[in-house]
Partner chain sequence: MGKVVLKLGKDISTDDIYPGRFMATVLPTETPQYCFFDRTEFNQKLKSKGIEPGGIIVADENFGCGSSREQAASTIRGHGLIVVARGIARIFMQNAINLGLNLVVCPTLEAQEGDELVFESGEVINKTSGRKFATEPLPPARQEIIDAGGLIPYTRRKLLESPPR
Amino acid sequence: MGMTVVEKILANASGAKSVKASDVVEPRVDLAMSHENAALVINQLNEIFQGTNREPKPWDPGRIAIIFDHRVPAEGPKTASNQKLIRGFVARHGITRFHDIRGDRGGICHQILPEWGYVLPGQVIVGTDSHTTSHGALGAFSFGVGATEMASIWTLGVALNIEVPPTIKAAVNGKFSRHVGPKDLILHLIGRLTAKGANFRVLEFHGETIRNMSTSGRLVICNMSVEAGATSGIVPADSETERYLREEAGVTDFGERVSPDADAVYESVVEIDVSGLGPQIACPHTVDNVKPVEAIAGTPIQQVVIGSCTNGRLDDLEAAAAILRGHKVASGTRMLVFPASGRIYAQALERGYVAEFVRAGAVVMNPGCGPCLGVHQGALGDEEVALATTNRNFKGRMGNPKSEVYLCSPAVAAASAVTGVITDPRGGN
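Can you show how this chain looks by itself in the form predicted on its own?
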């Protein structure tokens, strides 16, 4: 019986000839990532070593990455103190894959890992963040864990008691229409599957559309796979993966391309033709409450957010800047732009995108998660409505349960910023 991509990766990482769905394995971990919540992991690590007369230390500092991104700069003394704690831990143990609040190294963890070459095809990646699913875009099995699980991984270098997930195959074909792209595809898929439709499963992406999709687009669809409940999303590594790693990340060792067997067993197959797909919107207060943009066009908005680990890359900023060129953000509407990394910010400056945003009246913020998690840099007021390229719209997600958040692509966000209402970008831009 053949294996899926994730089954092959888990078999290799566990030293097994083969595995199948529902098997329990303990795979070797290639990279363990945390952000500010590394403070929780450190506390758990201290508990593991308590009473042993041994200093708490990670199994391999070279396989740990820590990136400050959720609360940057620190919004209060508790966050600042946690960041100080982490900096001390990093220094003591020689963790080199550490990205502090810096213009040249800073950014969102799910952008930093691929663009710095920390993720390779065939690897097992774990992170204390649910959107660790992003890194399946590079052909790795990548999933989120809790702080206690991560502390055990830091101690042992393996992930304990991992149940091999079943796989759903998503076969995506056709060519995107103008102003339609990966964000619309994944919103459409989540709407079809529902928020629980891929619970504890892997979404494995195939088809002509995926083969022609950039790594940036693949990061979008894998990032949001978790919004359908998936343990991970994954795109089998191919020539585009190697191009990205070589040209964007400066990598010469491309890891191992892993493809599914011809007789791989899938729980189900979902087929999508994007040729007739239009811009999609996830309406409050669930990501699977998806409607075509024309169904809610005209809805007034007070804030537009472009950025996040989902849509803060250079092509996202390029698409938004092109639509904004020569226009102004509507009166009564705020527009915030968060590049996904310092490198992307610099590239956007060089190409003039930042100037376009500023001329239009947008505010360009430092790279980071910004208002996505509702902590700072753009919380909403009572009864306000936000339109965002982020990945979640749960009640209170942007800091106020009395507000509403709609999710969309960068093209829809930019077009809507100009009009002050949710707008179809295909209408004359």
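From a predicted model like this one, the values you see are computed outputs, not experimental measurements. Positions refer to the first chain, counted from 1. Here, rigid core means the biggest group of C-alpha atoms that superpose within 1.5 Å across both forms. Compared with the form predicted together with its partner chain:
- For R54, a C-alpha deviation of 2 angstroms or more is recorded between the two forms after rigid-core alignment.
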The other form holds:
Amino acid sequence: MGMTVVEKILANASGAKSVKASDVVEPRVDLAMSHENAALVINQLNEIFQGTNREPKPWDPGRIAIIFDHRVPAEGPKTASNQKLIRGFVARHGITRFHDIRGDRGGICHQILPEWGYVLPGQVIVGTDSHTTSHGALGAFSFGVGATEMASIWTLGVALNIEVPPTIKAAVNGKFSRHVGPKDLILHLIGRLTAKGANFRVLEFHGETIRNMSTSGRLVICNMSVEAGATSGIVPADSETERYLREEAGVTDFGERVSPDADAVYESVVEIDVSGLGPQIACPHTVDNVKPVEAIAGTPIQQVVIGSCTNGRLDDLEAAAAILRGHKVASGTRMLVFPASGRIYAQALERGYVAEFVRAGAVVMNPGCGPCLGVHQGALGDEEVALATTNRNFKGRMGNPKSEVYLCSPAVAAASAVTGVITDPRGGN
Amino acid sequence: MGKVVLKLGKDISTDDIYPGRFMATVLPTETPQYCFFDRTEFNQKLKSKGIEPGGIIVADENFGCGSSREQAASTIRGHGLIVVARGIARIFMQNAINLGLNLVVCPTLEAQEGDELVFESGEVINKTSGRKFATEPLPPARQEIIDAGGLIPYTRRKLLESPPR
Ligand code: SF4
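Given the form predicted on its own, state the structure of the form predicted together with its partner chain.
Every chain and every other molecule in the complex is listed next, the one we just looked at coming first.
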């Protein structure tokens, strides 16, 4: 029987000739990523080792990545102390894939991993973050776990008792029209599948639209696969994956591409034609509450946010800067831009995008998660409405349960910043 | 047997269970104070011990969707509450099992706040309405972890079976 990409990866990682959905495997882990929640992972690691007469230490420090991003620079003493504790652990165990709060190597974990070449096709990646699904963009099987599960992986180097997930195939064809792109595609798909439609399943992406999509776009769709509940999104590696790794991540040895067998077994197939697709918006308070932009155009917004692990990359900033050029952010609306990494920030500076944003009246913030998770900066006031290129609009997500968050692409966000109301970027501009 | 202390709808996110702004608090001993923090009345009741351990949270589909924050499981477990939902999001389910939080998946459950529920093998009986609802087994792959009392003791056992590094 043929295998899907994830089945092949899991078979390989667990030393089996073949596996199928619902088999239970114990795959070795190629990379284990955490952010500030490494503080809890360290605590749980110590718990595991308690009473064993062994010294708590990670199985392979070279396979651990820790990136500070959720609350950088620290918003208060508790976070600062967690970060300090983690720095001590990193130093003690010689963890080199550590990204502290720095302009040159800092950023959001899901941007740092691909950018620094830490993810290769065919690998098994785990992260203590639900958007770890992102790294399927490079053809890896990549999924989110909790801190205790991570402590278990740090201890043994394998993920215990993993059930091979069934796979849904998404066949995406057609050419995007102007101002429409990967974010609109994934919002549309989540709307169709619903927030639980892919729970416990993998979304495997195929079709000409995906083949023609840059790795940056693939990161958007794999990142948000979890919003349909998916264990992982995955784009089978191809020549674009290799181009990205070589040119943008500086990787020369990227192993073998893993492709699905022609007779692979899929639980279901979803067909999407993007040719007629317009800009999509996820309305409060669930990501599957998706509508075409026309349906809610004109809704006043007090805050526009461009950034995050979903849409804070250079092409996103470029699209937004192009729309803002020669315009001002509407009065009564604040615009916050936070690039996904220090490297992207530097590139945006060189290309003049940062200057465009500042000239237009936007505030350009440091790389990190910033307003996305509502802890740190950019909280909303009661009854305020935000339009964001981030990935979640749950009640309270941007720091205030009495506010509302709409999700969209960078093009919609930038066009709307200029007018102060939700705006279709295809009209006028 | 227990009483339904909170009834929730579908797609309850971990941001709802444990708001992001408390994420710097990580230790299971400290997370219970922020349980459903923005549902002020319920949170207050929990804190004033107006809700007994063994109380049941009833929810619709996709409970615990969103972020992987484990605080969402430890904050409920800290109060000794049981979750009975029509469906549970994967990472939350995993975290709950790993931490030994009591979970029941019951796809057709109907219950209101104040109802008394009884757990039998394979079903939930709503004593108040007199109706029975079939439960769905948790993923069999995870049963060993449940039996071991959580992922920490389970991993510890595996560690001791492996040669020292
Ligand atoms: S940017 Fe937002 S979604 Fe992405 S890792 Fe940070 S908090 Fe999570």
